[in-house]
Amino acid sequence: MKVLVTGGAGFIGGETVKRIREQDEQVVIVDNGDMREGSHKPEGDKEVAYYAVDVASKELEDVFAQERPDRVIHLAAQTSVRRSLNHPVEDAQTNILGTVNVLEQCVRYGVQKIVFASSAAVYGNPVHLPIAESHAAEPLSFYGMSKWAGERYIQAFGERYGLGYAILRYANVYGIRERRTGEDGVLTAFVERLLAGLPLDIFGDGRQTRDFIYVKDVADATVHALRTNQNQVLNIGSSTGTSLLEVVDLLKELSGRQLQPQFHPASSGDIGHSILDNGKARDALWWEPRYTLYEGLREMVEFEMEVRKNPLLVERLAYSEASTSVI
């Protein structure tokens, strides 16, 4: 099976092709080599194809017409709550265009199934925990926006031109990157500040959970969902929800350091509360999460303590806003 990965560069998509390539499957990746979004090109392997091309481009049928994939994995979006707000038509421009594109030569070059990155941004302010995938889809950015209506038009696609798919909306995903984008998630704001010996930064009272979900069971997922014949809309997530004051007291534990946190006003765009059900995806893909916070958190830590062993690693460091964005 030869799979492309759009986005297959950047901090989710390096884990996904990971877990493909271990099955010994080809892969093809198409990424744009943003490093506002993390994206890099991979090194090491020869047989992963790889072309610099944006998704939302005319050069992506190219790719298509030469590689002739039969599932295709799309990860590439814009993924900033943030940026979404501030630049609309950028935000639109890839992740509502760029995924039609996707779904066009799908078609044309007879890919069997879509496995779509959406986000539980989708499902805006819950009005019940955890937020099941029946739960009304009000989402509060653009970003959420551009997501739905990706979601729509995949499910428009399938019934059209029976284009299989599984649409994956994704908690708030952490973990290690090697990239940093300068809008980077809330954890690893706080792993890089709290190593630096600064403050942790809150948007916020602190008080708002979230469902972190580490990028490896992510991965996971995404893989498992490739496998499966049924059009089907998943969370993935950990179905349980954490404080931000709860990760700080964690990091307590893991550091044995006295942390302080310094508190800001809110960011526009953010909700409350989000935890995801994961039983459907639990039941329909035989998967379920491999890592607590607590050992996520560990790795994170001990791979940025690594990194600045190495003065050309840290370089590459710049120290993160902390958005608690669901992504």
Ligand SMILES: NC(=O)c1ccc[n+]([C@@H]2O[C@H](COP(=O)([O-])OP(=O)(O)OC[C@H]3O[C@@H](n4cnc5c(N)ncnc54)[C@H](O)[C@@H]3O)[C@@H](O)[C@H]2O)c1
Second form
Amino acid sequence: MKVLVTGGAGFIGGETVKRIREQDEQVVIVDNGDMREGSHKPEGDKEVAYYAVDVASKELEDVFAQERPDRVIHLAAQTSVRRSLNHPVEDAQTNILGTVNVLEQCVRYGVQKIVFASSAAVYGNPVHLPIAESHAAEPLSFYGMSKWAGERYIQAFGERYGLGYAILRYANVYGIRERRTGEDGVLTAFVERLLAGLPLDIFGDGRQTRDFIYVKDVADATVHALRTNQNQVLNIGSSTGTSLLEVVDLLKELSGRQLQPQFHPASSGDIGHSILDNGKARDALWWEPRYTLYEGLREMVEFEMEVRKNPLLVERLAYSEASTSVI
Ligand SMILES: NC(=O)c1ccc[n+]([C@@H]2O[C@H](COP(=O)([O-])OP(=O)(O)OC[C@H]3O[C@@H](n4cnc5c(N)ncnc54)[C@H](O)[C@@H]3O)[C@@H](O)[C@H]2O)c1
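For comparison with the form predicted alone, provide the form predicted in complex with this ligand.
In what comes next, the whole complex appears, and the chain from above leads the way.
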């Protein structure tokens, strides 16, 4: 099987490509990011082809014509909630038009199935918790809207052209980020500040809960979804809500340090609680998260400590803007 992964050089994409290669399948990456900054490009692996192409561009068709993939995982996206609010056209260009372009090529070149990275952001402010897939979609940000539009296009292409699909709504994904982007998750920012001996910034009272899911568990679910036959929409989360204050306690336990959070006024538009019900995904994908939050955080802290021993790597660590957005 040949799998084309858009956004394959990114945070979730890098882990996903590793998983597919572990199963000895061929991979084609389409990603227009700066590869020099990332370390995800599997060097020397001849079964991985790489195209620095924008998913919204005409050149995407050349990649499909050349590679003829059997299945597609579509992860490439404008991923910042904040950026979507300041640059809605750019967000829609990549997340809506880019997705429609990918779908058009899938149909034209006979792709059997597409797995799409959607987001808990499509739900907006939850009416009940945990959030099941049947919960109303009322996205609050342009990012949430563009993800929702992508979902609807995929379903329409599925009905009209028989393209198989799995739409995965990821919760807040955390884990080792080898490349820093503008808006990283709150856990990345916490770990960075912890190791720099800086206070952890909390916007609001810290009681807001999020459903944190480790990137390796997300990659596993994504690869499992390649092989299912039914078209479906699935939440990929831990089914557990953890408050930021609880995260601080976990980090205290892990590091043995006394941590004093620094409280700031709540960010406007930040939602109170988000927990995704993962029951449907467990059944449909024969999948369950393997990492507890403690274990995932421990891997992150150990990795970041290693990085800090290497002066060449330290150079590229810029402190990220912390965000608790549901992206
Ligand atoms: N990280 C999370 O918490 C989270 C949560 C929910 C959903 N998602 C979704 O999962 C997917 C992957 O997210 P991530 O966290 O790995 O983000 P990321 O920014 O690390 O990866 C996205 C990749 O897409 C590439 N890309 C962006 N625009 C492109 C374009 N126009 N053409 C080609 N490539 C392009 C980037 O270079 C990057 O490598 C995204 O669709 C995101 O919306 C992520």
